[in-house]
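One chain comes next, on its own, written out as structure tokens in the form predicted alone.
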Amino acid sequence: MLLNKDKWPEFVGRLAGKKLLAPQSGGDAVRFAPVSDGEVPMLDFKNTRVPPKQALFPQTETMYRFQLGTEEIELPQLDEETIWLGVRPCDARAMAIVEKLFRWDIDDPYYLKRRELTTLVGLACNEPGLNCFCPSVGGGPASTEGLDLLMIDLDDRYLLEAITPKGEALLDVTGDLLDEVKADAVKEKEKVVSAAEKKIKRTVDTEGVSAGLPGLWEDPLWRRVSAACLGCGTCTYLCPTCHCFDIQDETEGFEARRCRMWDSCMFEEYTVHTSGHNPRPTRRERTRNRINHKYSYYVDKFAVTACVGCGRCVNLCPVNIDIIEILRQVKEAL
């Protein structure tokens, strides 16, 4: 279906019947935030700084509340339907990749319930970022994986493609604002997507990396590529597929809660045993683990690379560590 941009405010108003989040500028960063009544989100952005993985995997979440000395627990109410508008294809694909983990062995009720209640409306990338490399890891600027509805900007209109029944439901409630797709729009879409793909200049050759990484366990490249690392965790906190977490109990008087919060394998404390032993004592081991996890361990377990090529870790590393360059050195060592 086609949505003329002069109907965009009304289209957004129709979606506002549920909790609606969209990219918004705050200071020098764009991040997802609730859309107020009457507010019309603008979609002229490269990508948000913080990925929308928090839609399904909040940075801090209460698993349950309890009172000390009693056996009763209070579970959180997960019943609010939410629409995330303007999600980039790489970020939606990341959620589909991470979902494999949260469905593995034991279903995670928190993640999966939020996914059930969340509708992801994607926005194809017409102008990829400088360090985007999504095609190298199985994605693309108009990938539909993980999305419920995809929007493609055709200058004065959006082409809307429903991917799932939830996406079709959104088209149903906005149907009177939409026009049928004609051949010229399909050709324009193909032209826009092809042009976007050609604008992606950085690539990663992952052929043989998954099988070859374990053989580089003691290779000097790990000391070399980790030398500048500060251990700040930016690369993992801003990565849409990183999913490490810690679970802690917090108490105040007799009131308490068990909560889950993001953690990072790049932190020294992450692997410290109760005995005090740390199997990853330096940034060399932690960098090696991060690359092996994304490009080898996850591939072995779930048959997909745990990287979507969004480029955030390259763009925002304070010391300019470049995962594309690390992988180039891995290929060279192989």
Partner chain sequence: MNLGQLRKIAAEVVAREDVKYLIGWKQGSYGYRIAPGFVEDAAGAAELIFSPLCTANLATYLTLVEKLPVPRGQEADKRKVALMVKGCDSRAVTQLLVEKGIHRDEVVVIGCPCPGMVDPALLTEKYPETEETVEVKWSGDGFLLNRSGEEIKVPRDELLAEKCRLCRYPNPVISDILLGEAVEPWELAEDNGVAEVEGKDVGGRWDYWEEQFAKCVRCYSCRNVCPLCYCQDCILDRLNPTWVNRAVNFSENTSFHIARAFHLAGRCIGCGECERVCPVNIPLGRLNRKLAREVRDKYGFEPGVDPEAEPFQASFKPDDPGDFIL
The other form holds:
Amino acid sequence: MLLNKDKWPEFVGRLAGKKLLAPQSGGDAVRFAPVSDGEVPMLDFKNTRVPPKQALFPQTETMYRFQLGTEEIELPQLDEETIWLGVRPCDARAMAIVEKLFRWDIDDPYYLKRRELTTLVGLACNEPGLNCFCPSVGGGPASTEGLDLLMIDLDDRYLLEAITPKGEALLDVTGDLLDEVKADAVKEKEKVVSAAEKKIKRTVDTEGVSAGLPGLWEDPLWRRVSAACLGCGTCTYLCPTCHCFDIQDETEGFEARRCRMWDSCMFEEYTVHTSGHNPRPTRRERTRNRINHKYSYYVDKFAVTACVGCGRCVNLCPVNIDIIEILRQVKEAL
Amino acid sequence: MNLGQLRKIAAEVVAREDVKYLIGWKQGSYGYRIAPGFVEDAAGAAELIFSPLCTANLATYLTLVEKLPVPRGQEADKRKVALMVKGCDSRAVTQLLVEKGIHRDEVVVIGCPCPGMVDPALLTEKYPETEETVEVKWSGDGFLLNRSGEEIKVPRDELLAEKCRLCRYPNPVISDILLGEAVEPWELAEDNGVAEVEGKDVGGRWDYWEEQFAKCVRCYSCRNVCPLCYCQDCILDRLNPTWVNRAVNFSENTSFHIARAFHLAGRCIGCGECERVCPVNIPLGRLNRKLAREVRDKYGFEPGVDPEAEPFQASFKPDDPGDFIL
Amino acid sequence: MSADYEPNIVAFLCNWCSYAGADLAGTSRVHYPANVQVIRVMCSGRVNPLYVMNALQQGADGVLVSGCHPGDCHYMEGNFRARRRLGMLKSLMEFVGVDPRRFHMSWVSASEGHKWKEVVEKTVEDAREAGPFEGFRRQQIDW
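Counterpart to the form predicted alone, namely the form predicted in complex with the partner chain:
Zooming out: every chain and molecule, the one shown earlier first.
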């Protein structure tokens, strides 16, 4: 369906009643924030600093609360329906990739319940960022995977494509604002998408990487690429597919809660044993693990790379550890 | 500075038998990026550069290196690490010596007098980053950008990093080898960032920092990049007792940031790395600079200047100010 | 702020002077506000800034650290160190926007039961004026 851009405020108004989040520039970096009533989010951004993975996988999530000394637990009430507007296709694709893990041996109730309650409205990228490399890892600027509804910016109007029943429901609510798609819009869409694809400058050939990585276990390249690593969590916390978490109990008096929070394999304490032994004693092993997890272990298990090429880790690494560069070096070493 | 001279001296240093490797700056993978370079041979030395983009403080790598147990029958590698430093970085080295975090025999300090660094954020805002490498140089009283052949001259004031506007030590305070000529210290700018916060009333300041700390994702990059945050067992990582909960919310974040800034009181040398690396742009430098000013004005102490000084928080004077005591 | 608001004060008292001073106030039947929860530490120099943060996070509206007078420290110099560190902490907290009336430091010797009363009255009065410190409470019991 087509939405004329002057009807955009009205379109957003129709979504009221559910919790609405959209990217907003708060002075400096763009981030997702709740949209208050009457506010109209402007979708003129490249991408948010922190990915919207928190929509389904909050940084700190209470799993249940309990009272010390009793055996009863209280589960959270997850019932708020939420719409995330302006999710980039790479970030949505990441959520679909991570969902495979949360559905793997047991169905994770928190993640899946949130997915059920959340409608992801995507916005295709017309102006990819400098470090975007989604086509190299199986995505694209207008990929629909993981989304409920995709919007494509056609200059003066949006082309809306429903991908799931949840997306169709949104189109039903706003049906009177929309026009039928005509052939010219389809043509325009193809033009816009292929133009966006051409704007992606950085590419990396990942063929053979997943099969070859185990053979590079002791390769000197790991020392080289990790020498500058600070061991901070920027790359993993800002990665839309990184999904490691830690579970901890927090108490206050007799009140307690068990919560899970993001953890990062780049932290020293991530693997440290109670004895003090650390099977990944240096940043070399940790960096190797990060790359192997994304490009080898995850591929073996779920047949998909746990990297969507959003470029955040490249953009924001304080010491220019560039995952594209690492992959190139891996290819050379194969 | 002459790059040829830098590379020649670096090659000489890494060729020395008592030097393990040299840490310097090299061209990053694209655009304006600079990466820390770990040089072990002459070929590596030929990649080194020193430009207005070399903001990173490499002194942090002196304490970041993991000290693994030496296997039985092997000798520990006692060779020195050579380190390239700017003025601010050399103060970090000095402060590490004060705190006995490193020993003077363990390092070869190669000093680079620094005419002032470019603020990467200001630079990308005015001249968007490209995938091609962009060369930036000092040129007279300004910076010279070379963007794919096109030369752009930018006045110094437009791009100078905040930490450099407030820098009083552009020349290394400690060095074994000094590259090039010492530069003339420049006139200090007003610290507008701290003044902006101080200008608010108590409630306004709380609101300001609430907005800032609420953004924090607790990636700990500010702590890890800091050359003076090198505790093996950081109190903020402790679980038993848990002083700061792992939960990420405003309350814990505030506690984290107050503790982090406090631990740097009288130790922070103002290299501005914490602020540069923050992925969500929290102005951490303001906290540090506020404390640094307090330490200087009230206690007459300046960290990282005198290697023989006593550490600020581990010493006292009988006449320290006590006007706040009831 | 409700009219019957009573501030919670956490006081870290050194074992050798201030704790004994507070004890003396008790045995001398000196009346002072009951809002103070005392935590005994061996020396004011032992008070870590995270103690203060944790107290404020867990329900305190004001914090008091009290030790021996300068020169009287049982450990010779612990209170001098405390003065330097907590002075910095006070400036930092003020800069972050914590009302300066919420954090006090005092010297109370073992014989100063009356000074203890004055210090507590001042601390409680200040915390009362500053009001409840809800903004900084630990949010862990929320979902």
